[in-house]
Amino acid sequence: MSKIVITGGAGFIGSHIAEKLVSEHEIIIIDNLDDYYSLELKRRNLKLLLANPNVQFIEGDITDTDLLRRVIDADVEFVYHEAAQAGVRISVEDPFKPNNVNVLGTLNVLKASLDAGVKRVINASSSSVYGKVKYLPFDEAHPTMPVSPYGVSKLAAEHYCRVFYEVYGLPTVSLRYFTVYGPRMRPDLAISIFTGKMLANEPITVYGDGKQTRDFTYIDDIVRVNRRLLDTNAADGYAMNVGGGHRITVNDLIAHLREITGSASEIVYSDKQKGDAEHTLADTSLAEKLVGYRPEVSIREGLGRFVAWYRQHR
């Protein structure tokens, strides 16, 4: 049974990866339980995971180099680096925290992994690295011109991963996630906010005219490609898109959710927020070529699954 470290393992994506791998691997979760969003949700995730004796939780921060050296030791084979200071809008207000966590924290994870002889570091990146749209869909050759400090920090982290592969020989892969959603998702993201408002028949605030588009990716597709990277070195050194491969306007997203929930919530349009990308759409052909990735869950099916989970658990 191999040992795997998951940074940010109490969060949305990290906890799903841990849940998938725990039957076959020993999992060590590092998470600082930052209160950027509900600690109750993170503790629920941990309670679910810690019911399995193969899971160990260490409360700590990836900016703590001594902690990482102790936890990522010679027995660790893989590291899933999911910890980050998320949030495009909050990064506009405070650009220093995402730099400290996402850039310096990633550098700490990479150095500890290199020193320990880890087989592979899988880094959670973001479609925010693209920023300004030159063409759609985004392929990996598209210029990277982030429009938020968060996007800049994730792009810098990617470059560190690439350099540690090319210069030091540490196998790394960066996955550019496109707006991940599903059960246990962060409550500050649009699908979660809209669903809660609709089920309460409360007004929904849309920033901008609602014509901006997003490529939403269901959590099961994200977990599937992460799991695949335990078994192949074909993507080592690459940054590659992991998306749903289709885009939808915010207005159409709301229409789908209205139909699923039966809600009559009013839509209130407000000013566009600084740092928000206008459009995203993933070309996932590189991930398909390298690791066989294909998104399997449509937006309609995924929204139905999420609303059903939300009704039960929130």
The other form holds:
Amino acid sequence: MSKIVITGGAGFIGSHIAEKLVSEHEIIIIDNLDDYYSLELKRRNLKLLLANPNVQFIEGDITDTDLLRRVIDADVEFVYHEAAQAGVRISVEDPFKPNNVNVLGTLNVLKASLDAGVKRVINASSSSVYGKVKYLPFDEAHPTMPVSPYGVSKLAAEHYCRVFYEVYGLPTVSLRYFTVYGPRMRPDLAISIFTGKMLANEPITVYGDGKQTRDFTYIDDIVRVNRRLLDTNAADGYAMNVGGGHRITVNDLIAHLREITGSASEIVYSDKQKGDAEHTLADTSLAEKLVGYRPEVSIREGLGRFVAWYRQHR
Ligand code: NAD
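Please give the other form, namely the form predicted in complex with nicotinamide-adenine-dinucleotide, since only the form predicted alone has been shown so far.
Entire complex below, previous chain first.
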């Protein structure tokens, strides 16, 4: 049984990683329960996890250097770093907060992990580091030209991870997640918003013409690759894509959700939002080569599971 720290463990992805690992490991969650979205959702996530005596919750901020030094002590073997100010649009409104949390916060996590002799830090990065599309699918050699302050902050955090590996010898891996969805997902993301509106038969707002494409990744695929990184050092020093392996237009996403929910919601097209990427699609061959990652859940299957969860829980 290893001692594992999960920053942001009350959130969507962190709570799923914790849930997966809790039967085999001692988990310490650090999360400041920020008010970016409903606290009720995070409290529910925590309630589920804290039912297990292997989980400890520390309410605190990753920008608090002393706290991190206390929590990431010499007994901690692995750190999953999921805490962030997520969200592209909020970063356009306030670029300072993502910089503070995602860059300085990550630096704190890395320094505390280095000092404690942690075996590996697994850092949640994002497809937003690519930004401007030169070609698709994005492989890791694709230029990184973020189109939002959020993307810039995630790219800076990734570089710190690489430098801590190359310069200080701290094993780190950055996973470039491509729009993650599934039960307990963030309510600010399109799949969750559209599902809620459809089930209430309310109009849906699409920013742009709906022809923008996204590679959506089901949460179970994300959790699997994170779990795998406890057992292998093959990806140390790398930043690698973790995507769903296919892309669909927002219009097709809506068509799938309409069929699954049986909704007749009207679609209202509105202006494109600043900071939104035009297209994303992951080439996942590096992750396959290094750690055997292959996405397993198709978009249709994943949406079906998400809508079933939504009907029951929201
Ligand atoms: P989330 O907002 O659900 O989870 C993040 C958690 O971090 C929240 O519980 C929040 O309270 C916590 N947090 C925020 N600021 C903090 C701080 N200063 N100190 C301590 N805790 C703090 O987001 P998520 O969707 O689970 O994302 C997890 C990670 O994955 C993030 O790093 C995000 O940038 C990255 N990511 C997510 C997606 C996606 O589609 N969900 C895509 C790409 C990358």
